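Here's a solo chain for you in structure tokens, the form predicted on its own.
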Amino acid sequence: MAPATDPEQLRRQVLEELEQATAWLQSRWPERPRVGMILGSGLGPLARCVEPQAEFPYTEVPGLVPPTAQGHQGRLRCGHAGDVPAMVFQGRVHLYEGHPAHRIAFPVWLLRRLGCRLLMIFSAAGGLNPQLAEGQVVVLTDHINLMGVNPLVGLNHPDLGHVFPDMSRAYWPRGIALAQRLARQLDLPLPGAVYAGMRGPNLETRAEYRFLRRIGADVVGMSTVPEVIAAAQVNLPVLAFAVVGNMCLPDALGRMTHEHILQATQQATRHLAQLVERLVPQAVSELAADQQQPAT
């Protein structure tokens, strides 16, 4: 389908794309996910948490487009994490790759009508706090979107969710109570972690990670903050995970390959898994819970 040129009609379009999709995946899997999961950089093996029931390339899914990013296998995994009803997402796509914010925010938006209530984002990610290690695993606490783009410009219609959502609790409290709590059952460190968000795809300069940690990030990505911001509009609450994959300590800079990044990555997945295979069950439990409360 060609791109939009025009705010209505891009709205038209994404619409009918996620009725497509939704009508794709209901006719090819039933079941409602409660729990959907997008895995970053060679993090896919995190998807062995569900068992599948049903599996498709992105190529196949109307609406999804196959990332390029090594380390991102572009499959769509349907099934259940214990006796949670789960949709995983093996791999993103990125504004580096040329594609618009809203593509990036489209798979959010899919989760959430086909009934999802909980989603959990996954990534690699750049440390830039000095008490942080390589491989070590953060929880999200909140982001800083240094992207220059917003996935809901032209896409903030109440067809799609609020119009200006509220960001305050964008990375679900409760969540990451439950999270640390259990990490620490697990001799897991989990600290909490502020992300900034990057458009890439070249890693930033010395002074680029100077500024990043005076104005109060922990770590640096590039990607994220795009499906954060799509889950605040629609109400869908977020718990989302870094894995440091390299130090980006201005004063001890060594030169950094995406390999090198993928590799403690992905050494740091069998912990991570672990993790989420106690989370998830607990997670849903703690949601509906959470909901019962008065907002405050």
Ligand code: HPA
Given for the second form:
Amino acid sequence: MAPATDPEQLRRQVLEELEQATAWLQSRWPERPRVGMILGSGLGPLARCVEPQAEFPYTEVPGLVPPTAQGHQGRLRCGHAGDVPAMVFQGRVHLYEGHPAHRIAFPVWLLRRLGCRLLMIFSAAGGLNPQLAEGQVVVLTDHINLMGVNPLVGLNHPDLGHVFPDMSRAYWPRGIALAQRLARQLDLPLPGAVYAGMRGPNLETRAEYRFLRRIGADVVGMSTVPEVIAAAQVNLPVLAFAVVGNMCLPDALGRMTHEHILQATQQATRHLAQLVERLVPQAVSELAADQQQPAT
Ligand code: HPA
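Take the protein just shown as the form predicted on its own and give its structure as the form predicted in complex with hypoxanthine.
After this comes the whole thing, all chains and molecules, with the earlier chain placed first.
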């Protein structure tokens, strides 16, 4: 569909596409996903946490666009994580691929409409905090949006969710504590981290890395932020994990390649999968326990 230019038309178009995609998926996989996962660069193998019942290429699902970035599959898996119905977006699209921000938020709105209660996001990131190391997994506690765009522009309408979403608990605090408790049991270090979202596609300059560290970021990446903003709009608690694929120390910066980042990220997937397998059922039951209350 040609992109709408008028805000009213854009809203109608997005709502229509959401209805189509919801009906399309419900007719092919009748369960309500309780957890939704979005997998980024090099993290496709995490899909194995979900036993598949159905899989669809993004090209078949209304409203989804196939990713072009290396390391992103573009398949939607529907199945069970333990006994929890789950949907896994294997690969995501990014702003740097030229898509408007609402296209990146689309899977989040879709999950919410399908009945999802928890969004889990996985991405690769650069490590700004010198205490981090390549291959280290972090759980995001907050973000700084430096992407220059916002997926809710023109779409902050009651038909979609909050008009002015509160971001103070966008990263589910009790979920973060639970993830860290379970990680300790697995001997997996899982520090909290603030994520700086950049539009990309280039990696940052030394001066930019220095700046990002000074303004309080621990890691930097080119994804996650649009999805988290969309999740806050629709009251969807988020657990977001990033794997450090490269260290970004401005005074000791070597040359870096995307292949290196993918490789370093892939190495962490086994540990991360162990954590996710334990975390999903506990997180979902914790959320079910306080169904009527906002997630804190
Ligand atoms: N910058 C931005 N995004 C990234 C990086 C980086 O250094 N590493 C992995 N994703």
